[in-house]
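In the block that follows, a single chain appears as structure tokens, in the form predicted alone.
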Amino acid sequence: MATQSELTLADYTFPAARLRRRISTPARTPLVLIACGSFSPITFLHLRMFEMAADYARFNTQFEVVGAYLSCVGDAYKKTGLVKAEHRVNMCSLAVAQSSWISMDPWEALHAEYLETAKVLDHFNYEINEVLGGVETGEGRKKCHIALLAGADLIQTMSTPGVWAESDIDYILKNFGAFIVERTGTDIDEALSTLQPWKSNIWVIQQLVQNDISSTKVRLFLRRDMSIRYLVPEPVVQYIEEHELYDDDGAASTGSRSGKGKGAEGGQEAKPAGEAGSSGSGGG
């Protein structure tokens, strides 16, 4: 498989090999989970969020999960600790190499310009429902519901005035919705109180086993020359060591950005301001 540095948009093909093309219960709605973010680096919490969301959907909704995707922000997102997109895509690819249902899609990272979260979700909707035609049910074809998967930090940024354009919040939550994993230190009820118009399209997942791993903490450990094993997948540890990433936070990064647009770590971080002052979600 080509690494991200060898890929271009001209070479790009949508990674559909792990997308299940038929649901087992025709009455259910097929669901595809999308985690957008920095993933610098990807951690076990990022991966665990998919499993939590799949369990939640199976027991608490009429959805049937048929696939999941990681989508890394591109190099236009300037932030301290954000190594080049090719490294983050490669690390994510290594992290999900053994997964039967989680894929890495490099499409967002291949763009030189910053892409808003809404555009990324539109991309998945187009590829899965328009190009592939959704999934088979045994009683005909059904379009997949595309949903954002994020940490509670995302909802907190959405409820903070001035961080997101309301039109973008409305577009994302009305058309796609979000599965949100609760996070220590985030008052999810307070955050949701300002998002009542979209509450039926927001699913909150409780962490039954608390996990406080964050990309920020992993980078801190690396700067202090401390072990990060069992915080991130072993192939990612080896990749970081091989490429000498994060030795000095910022030295291998594409640049830094301060001010508005930076959200809490661990689950999701806000993307930099985009059109109409909007920002999106990011994982570390």
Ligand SMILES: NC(=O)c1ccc[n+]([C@@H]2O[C@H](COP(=O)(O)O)[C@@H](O)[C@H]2O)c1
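Output the form predicted in complex with the ligand next; the form predicted alone has already been displayed.
A single chain, with no partners or molecules, comes next.
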């Protein structure tokens, strides 16, 4: 596999190998889940979100999940603790290497400029429904429903003035919708209070096993030379060691100190592990 550093947009092809091209229950609507985020680094919770959403969709909706994608923000996002996109893409690829249905799409991360989430979702819609023509049902082809998969802290930022354009919120929630995983520290009712006009397109998933892993905590552990084993997939642990990522807040990073409303997290400011700073506006 070409590493992201060798890849450019010019030789990019959409990763469709794990997308199921035929639905098993024709009456259902095919669903593709898109998790957008920093993934610096990817954790087991990020992977677990897909499994929770797939179970939720199977038992509570008329959707049938046919695929799922991780999409990392590019370097222009400039959030605290963001290592280069090249590394984040490689770590995500390693994390999903054994998955039969979750893929890593480097398209967003390959852009030098920041891409709003609406544009990223449009990209998936274009590749899956326009280029590939959706999926076969046995009774003809159906377009896939593309949905954002996110934690409650991300949806809460939609109520934070200045973070999202109103038009983008409307566009995303009207055309795609969102599967939202509850997150410790975020009041889901409060997070959804301003999003009532789109509530029929927002699906809230309870975490039946509370999992409060965050990339912030993983980075904090690494700076303190503590183990991150079993918080992130083993190949990701090895990749971080090999490339000496997150040893200090500046190494191999995009050079930012803070961004997108996230606080600084340099070693001196870091709280003890048990109180590790939130990973989102109100998130765990």
